[in-house]
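Next up: just one chain, as structure tokens, the form predicted on its own.
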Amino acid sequence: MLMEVKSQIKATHLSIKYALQRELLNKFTFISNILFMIINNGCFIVQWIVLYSLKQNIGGYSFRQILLLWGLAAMTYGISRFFFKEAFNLSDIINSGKLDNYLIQPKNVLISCITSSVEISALGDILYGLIMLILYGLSVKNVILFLTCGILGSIVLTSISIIFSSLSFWFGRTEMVANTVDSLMTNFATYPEGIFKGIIKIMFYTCLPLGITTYIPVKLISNFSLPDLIFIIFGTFIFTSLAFIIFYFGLKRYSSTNLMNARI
């Protein structure tokens, strides 16, 4: 079992490494994609600067917490898109028959698939997240918790995409559903939790688990609480398990299109 895990980790590392090397063939595009993503994210902070010049507290968040919220949102988004890019194209991969390429490999089908390419602009999100952390306040505790929550949050985002994309095994093309859920997760993650009420707030802790990816992590870094950390870890485990279970359950229904493409 341990050898299989080590083999899968090595295979995943090589897949990401070669995907990154392909992107590095055009260094200008590589660097510009990262810089423009940082600039794009930075522009949105301007609106919060204006709002907080008028009001010191919005939705229960101070301006420093807004910086932290944006940093976490960018970090979780960046890690998920850089390391697990194809999880967000999984529905198309299933419907187009491209999943055949991974079925013949002696590795975990799902992991091999979602780590087969990288999104370079996502590095800009990761760097932007670190910049927001620096502006919030740099300390050993903050860095450890920020990176931990960022990694766990990215796994949750990826798992949610896998869950909804895997519906394609039963219902055909479900890209719209998966993309809509992904957009909701991304967009609402940058707004203070306090402005949402009722059923919407309940959704953010269930089918759209923004509580796990951003809201509870903000509280955790602002004021450490062991129960909150355990809740985040437990929630990540639940959504990750669901993603694997639903994908492999659906994989039994997969019909090959005999579309075989060489992967280098």
The other form holds:
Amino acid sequence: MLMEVKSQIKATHLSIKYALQRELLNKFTFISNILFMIINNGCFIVQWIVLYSLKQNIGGYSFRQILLLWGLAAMTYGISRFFFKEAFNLSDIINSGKLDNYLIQPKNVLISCITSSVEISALGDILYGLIMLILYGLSVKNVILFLTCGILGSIVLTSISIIFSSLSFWFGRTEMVANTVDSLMTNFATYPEGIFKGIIKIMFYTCLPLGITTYIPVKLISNFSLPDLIFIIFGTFIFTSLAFIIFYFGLKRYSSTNLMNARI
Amino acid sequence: MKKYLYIFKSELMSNLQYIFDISIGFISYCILIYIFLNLWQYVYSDPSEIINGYTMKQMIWYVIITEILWMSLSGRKYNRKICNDVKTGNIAYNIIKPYNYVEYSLFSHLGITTLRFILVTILGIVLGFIFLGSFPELTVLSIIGVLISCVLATIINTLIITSLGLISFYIEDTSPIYWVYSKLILVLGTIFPIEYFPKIIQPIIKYSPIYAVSSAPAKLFVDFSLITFIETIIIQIVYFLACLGITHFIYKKGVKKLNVNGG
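Mind pulling up the form predicted together with its partner chain next to the form predicted on its own we just looked at?
Entire complex below, previous chain first.
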């Protein structure tokens, strides 16, 4: 079991390494993608400067907490898109029969598939997340909690995408559902929880777990509480397990399209 | 001109077959309007309060109109198309045809944009009415004025995105430049009217393309006046001519660098 995990980690590491080397072939594009993504995210600070000139507190968040919220949203988004890029194209991979490539490998199908390529601009998101943490306040405690929450949040984001993309095993073209959930997660993540009312708040802790990816982590970093940390770890475990169970349950229904393609 | 109108018409007609698919893409529009509705309801603790000359309802209508302009444009896809045409050498097939690539791209994109504009406008007006229960004060003149301004804004925006895409003649991927452009439009033109910014930067935004492509039509919709309309149209015509010239300039310079491998 341990050897299997070790071997899977090694294979994942090599897959990401080679994908990164492919992207590094054009250094100018590589650097410009990262730099412009940081500038792109940075533009939103203007929005919050204007809003905080109208009100001192928005949705229970101070301006520093908004920076932290943005940092966590960018970090979770960046890690998930960089390491697990193909989880966000999984629906298309299932429908077009491209899973064949991973089924013939003696490794975990889901992990091999979602780590087969990287999104370079996501490195810009990760760096932006770290810049926001510096602006919020750098301390050993904040760095450890920020990185832990960023990694766990990215696993939840990826799991949600896998769960909704796996619906393709049963219902065919369900990219629209997966894309909509992804869009909801990304758009809501950068606004304070307190501005929303009603049923949407229940969704933040169930089918759109922004509570686990951003809202509770902001609370946790601002004011540490062990139950909150346990809740995040437990939530991540539940969503990850669900993603694996649903994907492998659906995989039994998968049939190849005999599509001929080359992976270069 | 007749051939370009034909391109516009054929693009519009072919996309009529995909109305359902196009409409599904507007889910993110609904999400954004819902977020801004909640945000402004929070900021305006009293709905009758006036902040920087705008009531809460005016602010939400402002965002509905600016988002209609942005969503109907589908700029990211268009920028990628121009960029790919240059990168893959596809542009070579267009060069040998009896039309200009810039005008062809412009009219072809306006075809799909027109359909998206009609659909998202209906959606935006329905959402606005459901959430707010009333429309801003409108007259026949103001509706015509807003429509003219929206058309000019869309043409200018399409030309700007065409020029950004044509930068692919010089650098491989222009998407990052487009991201920054889109965020500047979003932050300085879509979410807030210019009155929300410090007085010192208001004239800069007012005479920038951001105002011409985003803020101006929305401002006319929520608070129409003949003077603002004339001023807006003058700014938009100047930008239209400037952007048309710049796009042709980049194309003419860039196409000389084109090197396509046959095969």
